[in-house]
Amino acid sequence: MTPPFAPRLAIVVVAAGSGTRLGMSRPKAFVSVGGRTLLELALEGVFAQPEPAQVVVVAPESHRAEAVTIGQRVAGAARDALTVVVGGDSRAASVAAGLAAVAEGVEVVLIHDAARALTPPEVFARVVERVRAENVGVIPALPVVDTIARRDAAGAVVEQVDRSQLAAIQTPQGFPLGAYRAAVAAIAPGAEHTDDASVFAAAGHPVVTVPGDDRAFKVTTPWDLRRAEQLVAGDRPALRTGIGVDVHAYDDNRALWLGGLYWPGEPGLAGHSDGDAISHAVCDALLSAAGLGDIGSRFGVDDPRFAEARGEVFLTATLELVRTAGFEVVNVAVQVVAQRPRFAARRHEVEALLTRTLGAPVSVAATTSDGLGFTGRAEGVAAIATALLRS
């Protein structure tokens, strides 16, 4: 698909291994790092970079949906930058497959590894910018920091290896597209490279380095994942917040469900759903304190699955995709502001159905509001809700 915007940089996100050595049964760029895929933190360090651009993921056959969801979602308003296809059987051909798809206009091109998913935005920019300037082939690299040595089939060392003319090679890695193309369309059958800059090089063409990151590492094997693990983590807070507000009116002509139990006898709450103003203003506050959007996002009006639905519907859905994003509910309390029901005789049943739902503490405490607004003229219901997650 060609994005409707004219961009004039693309950026291949390779994300079609196996990532056998990692000794998942999902495909690397899929693997879960502190509650999200690889793919999905590389492509946030490729959204984050400051040029808009064509994003071009090249994803298994059996994970594209999967690639699409994560990078539409990564994407959000720029999700019409997003292109996804189908890699090949070796890495050759998954960036043959990336760069058929770039847009027309576009003037350079990256290509990325989905497997180096923490590099910083920073360097995606340092690497278009002297492709720019100088027209050539650009890599990011770091110096060796280890001694080097040579050694012959016995494993006999030969001679040490002067440092400081070797480099660590990373990615992104970029080029002038044109230039690019005719070097992969010019490679030789049966020829090897063990990157893309050889390639070019290969080519006749020049190839710069730049400063690169040690964030950017390869993650191969499961030291490098929990090495990543421990770096997401480091990133973020190991408590967030999060504020969850509901309102809904009184119907008389429905039945009442309210933290998740029925009230025989007293007006029901309108709206799509039961009108569980309290699980409701729950969900939104885990996914404030989540950073998932709200229960409107999640859960519209428009979707006929949730018509009607109770509220331990939306608080076992919302649980979910707080766990999958990396999180564990700690507590969360609860202020009902009501005239009716009457809410003491029960708050203990509530934060007993609560808790189970949610497998922490929640706590439910209730007022009025002295006759002032709607809540005291009995119109209807307010819950405002805290949540506290860990990381």
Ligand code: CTP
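Positions refer to the first chain, counted from 1. The term rigid core refers to the maximal set of C-alpha atoms that superpose within 1.5 Å between the two forms. Note that the coordinates shown come from a computational prediction; the quantities given were computed from them, not determined experimentally. Compared with the form predicted together with the ligand:
- Once both forms are fitted on their rigid core, the CA atom of residue 360 lies 2 Å or more apart between the two forms.
- Shown in the overlay between the two forms, fitted on the rigid core, is a CA shift at residue 246 of 2 Å or greater.
- For residue 382, a C-alpha deviation of 2 angstroms or more is recorded between the two forms after rigid-core alignment.
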Given for the second form:
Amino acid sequence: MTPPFAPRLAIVVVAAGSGTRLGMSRPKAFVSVGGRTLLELALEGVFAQPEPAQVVVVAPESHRAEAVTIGQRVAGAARDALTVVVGGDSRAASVAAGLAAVAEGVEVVLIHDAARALTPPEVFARVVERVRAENVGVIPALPVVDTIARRDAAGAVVEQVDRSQLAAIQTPQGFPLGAYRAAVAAIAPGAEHTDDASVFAAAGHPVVTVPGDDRAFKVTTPWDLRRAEQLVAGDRPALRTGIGVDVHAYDDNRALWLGGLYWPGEPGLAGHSDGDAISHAVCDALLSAAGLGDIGSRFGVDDPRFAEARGEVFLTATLELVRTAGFEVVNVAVQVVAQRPRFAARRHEVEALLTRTLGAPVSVAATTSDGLGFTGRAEGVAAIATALLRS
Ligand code: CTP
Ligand code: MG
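Could you give the coordinates for the form predicted together with the ligand, as opposed to the form predicted alone above?
Every component of the complex follows; first up is the chain already shown.
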């Protein structure tokens, strides 16, 4: 039996803000950058940090379900580590909601802005290590590069501030959990704290800095979003391949749709949709190449839009996701393994249809499996596809 998951570290990711300054129609954490939401990008950094941790996502009420879907997709096998709670009207209220969900036994808590979506995993590790070593509050900081002036209400410069004494503060901010909870509980009524460390410091605890990272900048304005888009695009190779496999059993009571074509007189394929193994394998290959998950996680079986849906519907929706993520299809290759239908006579027709649908060459080959396995026993159809994308 595996022991129950009892992490010593919790990471609270606050994502409940509306993003007024960004000015998009959705809350900021759910705005896409290169096909992935800021929350998804932020959680990739969080789950890539080295220590097993409870991850608490604080989401807007309206986007709770979406946060669960995104969180589970990134968490993968570590989904037990994920907790999603609803945030409040202020960042402080959202942090409090997240803190309340931190598990028993946790010793160190990090508070992180989803808006700092590109924060590298090393920054998390650096903060945790220092909290553990010195039992203090720890914040990532960068030197201030601009000259800083203090000015009066009319805009006149009162004095220049010595910038060597200043630091720009980022997240994740880390604390020993017990002392931090006590500090939050002791906040004076009406006190305004602009970050988490100032709450900790107000309770008399020391706070130290560790090096931050340029990539941990906070996406606040449309300009920041463009910068994030360029960074994400620059991170990936110009070409990416993907693979997809799909299998469906024959069902004599259904019509056969395969490769987007209707095959009269042939046994159909079982499935929630039309069972078009070729189209589904191609979708998985495209999603795999784009790093966008798979057909099951993108188009859930409980989504009524896809019940009984034709392969073409999935292909078109997949193509849209892939393009939104900034990719073009270079080509797709499919290998079908099946006793029926006899493919040769209509191979070119399938290729032409899929090529038209994807706007890129699709080649399809078919084989039998010499009587071996489920395809050889004529129990079903298998399709294997590869896709090549360019950025
Ligand atoms: N945040 C939150 N709950 C709030 C307000 C903010 O969880 N009520 C989170 C945001 O989602 C973000 C982080 O705190 O990840 C930093 O806040 P900020 O950059 O100010 O985000 P928003 O408040 O969403 O943006 P704006 O201030 O432009 O409206
Ligand atoms: Mg805000």
